[in-house]
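Here you get one chain, nothing else, as structure tokens; it is the form predicted on its own.
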Amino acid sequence: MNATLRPARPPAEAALIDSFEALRNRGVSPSREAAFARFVERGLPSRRIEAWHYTDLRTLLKSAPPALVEPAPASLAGALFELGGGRDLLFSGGALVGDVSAPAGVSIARRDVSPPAASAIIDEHDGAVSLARAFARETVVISIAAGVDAGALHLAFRNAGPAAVSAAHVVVSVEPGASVTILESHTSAAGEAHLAQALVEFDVRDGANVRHVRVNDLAPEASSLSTLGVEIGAGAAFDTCSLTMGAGVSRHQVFLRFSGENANAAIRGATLVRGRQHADTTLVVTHAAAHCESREMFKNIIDEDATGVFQGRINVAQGAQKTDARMSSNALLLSDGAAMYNKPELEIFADDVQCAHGATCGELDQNLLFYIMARGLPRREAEALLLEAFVAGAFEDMDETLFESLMEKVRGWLAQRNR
């Protein structure tokens, strides 16, 4: 007797496959089909994959909503960043909506979802990447002309209306000598179990200067899969900072590569989670050119029964001499049920480098807490003061306005804890 064997798929994975079938009936590009085929072959990432060992989506994602067919109306009302003057780009369900205008020296174009570059920085077999490329409706390309100081642009990703699977794909090309600040905010409607995906790629050319700030403030019912890919040219600078507070399950992963000499990058962030939230930050930083510097620093506050994950790997290629790379992850656990997994790694094939990594995990310093309480502050307020100072270390050297915007979100989270 002949029988066809089909792999057993968890409910969320089966739902995602059904959702793509519904989109296929409306027509999808060959590159989306190829990404979907990669996803079907491997399925949702599980603990059997080393890079996903602490974030088993087959277990964490109990179900998946249907794919978004048309973007719902959305607005910038209440956004953390509102720049005005055509500098706010509003995405609803992953698609760019509304009037799009660009400042001088900046062009914004919509294209069919683009296939990955031949020398891909991002791991195209990664489950989150395959899903994002398969479900993205379009690729939005933002180009900054050579030598232009473009100021700040805000990418506002809103998920409104019925719960759905959505994905956004944005490519930012920064020509030689140009500079830009990209502010990225993610929000969703309360009570809606969205699966929000984002794939943002930067091509930072020689001598360019880029600052990137990302805030995840999705509703607790939502899930978030976000990937940042960055290629840095000679003499360029790239600074990215993330603040993660939202989504019941989230993973933000960064793939960054130095392709030219004398470049530098700072990768920083803070994670604040409570309840049963699960937040994962994963970095792969590749030094493929000599005389480059990278700094990675993350602060984590884990409360109640939440779980935090930090995985960071620095790869130094054989010819990348004079590399200077430092990585650190610090976590504070505020309850007995809180959990934190730290996994820093170094893989070095050059012999003239300075590389270091470190990770700490503990509770609030009781001596400092006693000192502050002895000055008259109640325990909760004293704890909030120490926690605010702890997180602020991740936002050092930031523009004062941006710093205050992020710290205001942190204070709001701490105020909720004090209730």
Given for the second form:
Amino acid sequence: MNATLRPARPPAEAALIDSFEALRNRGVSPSREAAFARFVERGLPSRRIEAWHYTDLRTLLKSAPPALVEPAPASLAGALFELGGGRDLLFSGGALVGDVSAPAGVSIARRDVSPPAASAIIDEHDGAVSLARAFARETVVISIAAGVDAGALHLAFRNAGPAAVSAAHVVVSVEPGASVTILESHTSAAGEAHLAQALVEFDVRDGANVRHVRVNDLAPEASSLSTLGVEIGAGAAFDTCSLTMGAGVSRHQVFLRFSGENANAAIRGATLVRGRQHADTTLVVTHAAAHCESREMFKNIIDEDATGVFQGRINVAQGAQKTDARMSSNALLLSDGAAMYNKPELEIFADDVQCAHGATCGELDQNLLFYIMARGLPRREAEALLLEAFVAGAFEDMDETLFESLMEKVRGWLAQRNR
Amino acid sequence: MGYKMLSINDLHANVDDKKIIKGLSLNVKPGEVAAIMGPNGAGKSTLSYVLAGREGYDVTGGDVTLGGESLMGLEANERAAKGLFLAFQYPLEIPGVTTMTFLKAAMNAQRKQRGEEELSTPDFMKRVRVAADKLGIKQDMLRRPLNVGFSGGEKKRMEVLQMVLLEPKFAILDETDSGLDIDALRIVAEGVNALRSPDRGFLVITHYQRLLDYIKPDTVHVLADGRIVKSGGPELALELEKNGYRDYVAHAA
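Having seen the form predicted on its own, can you show the form predicted together with its partner chain?
First the chain shown before, then all remaining chains and molecules of the complex.
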């Protein structure tokens, strides 16, 4: 096979191929085989691929753990969201475990891994996507019936036990006029070098309303590869927020497309990293229909020797007149060893649109710090006040309960800053 | 009364290795309002930053004590907790932090450093409401991010509100009159005057005599080229208003 044509696969890539071959003996579906073949052909993404230029997995992933054979026992303990009446769905090693009963108007089905959707919002040749499809044990399909307000569902992705490579694949289908809040929390066992992958796809039909929050709270030894694919129908609203604090190496990529008119989306996120963490957020937002509005707001706090990456691309198709898209990425570097790569891009083929992007990198304002300290706050508290306000800027106009639970996480991270 | 509240003794300070304060000495007694006047570039703002403990303002000699305790080597927040307050010439805007949040954080941070109990929310709210009403600060301003979009007068009133709530032992007002029209100046001055008490001292730094019509000083000191070159009573301010600083600029050169 192709593998033999490459003289030197990096150790992590070779280990992933071995892992998959071990799984193959237990039987994998043709669509997983097809995804695996795409991965083998291209290998782990490297800096030679433009979309992965700042996150070279061939050097960042030193090794890969073995494939998960059976999901380790996991629990909801320490759940990241206080839902007050919402439903928890527990995943371990990418597989849905425990209670799978669904509230009224919602169906939850477990299927063999489904082939990529024909609409292809997600780049199927992307290394993280093919790897996730190859390693996902099943596809969990969550459907919200038309017109139903399904409340909140908390998808608790746990990676318990010894280090393993695993992937979750979830498809959320939100029928016309339905509304739902989907919360994802990702955690892993302390000290274990899990490679946790997730592929989450949303089909947001006309007039539906979806709120989505993703919190990456994985252990620093873990690596995380995550892809979110979203198709938005006419008159629908989609709001996604990612909070990245965990994993030594992480990539969260969002492929979002407006396919119907008069829809709007907020794509927001905050990345708080330190130590030697590397966190990449990459967006491709495609306005394929007219009269849609998108807001992309990202805040990055990079401390110690950590690295942040933000790549944001907005495509406006020829017929997508009256598109209104505004993207911003702001970074605060808190130490000399911190690095941030911002890469905003616009590609516009329509002539009557409003598009803007802005990217900044800076340090905390020393004048402001002095002002706050002169009022009595010790330096660390003064910094925390400014950093908290900075992050909150990405969460503007969010649901208040969600906002508070995210800010609580942010405050926890800030409280752990030392020096 | 011989007791010294703020005592500056042969202070020398550099900014970016440039000597700005060159052997400045000054004593302010409890209850005293001392005015420092001086030409542009004399070191007035530098003095206020050095006293408040700003990073990058390096003291190379001398000492400053507040109530007998040296402030040298203390961080700005520690000086604040000991009762020193600086009203800024240009108060800063803090996007994303509401005025209320900021006030509470400041008051409690100082109390914590002094080993006192934090304020209860009702107690805090009441103190703010009473103080804000007196200064004509509307409640909706308190819910907005601190100083963001406030006019010059509103920002200065906000400085006085903070001073009222933090109840300092000693307050430095750095060019508090700059950017204020007469009405705003009167409100700010009334706020300051209401805080005058036998156990609180003030250092009022200003270029113009105008402010001293509203905040009447007990003593007036002329700062030129990094030191106090003349001290006197309120009449000294009037003399400066009439003759300008040219005698002192010449003196300095």
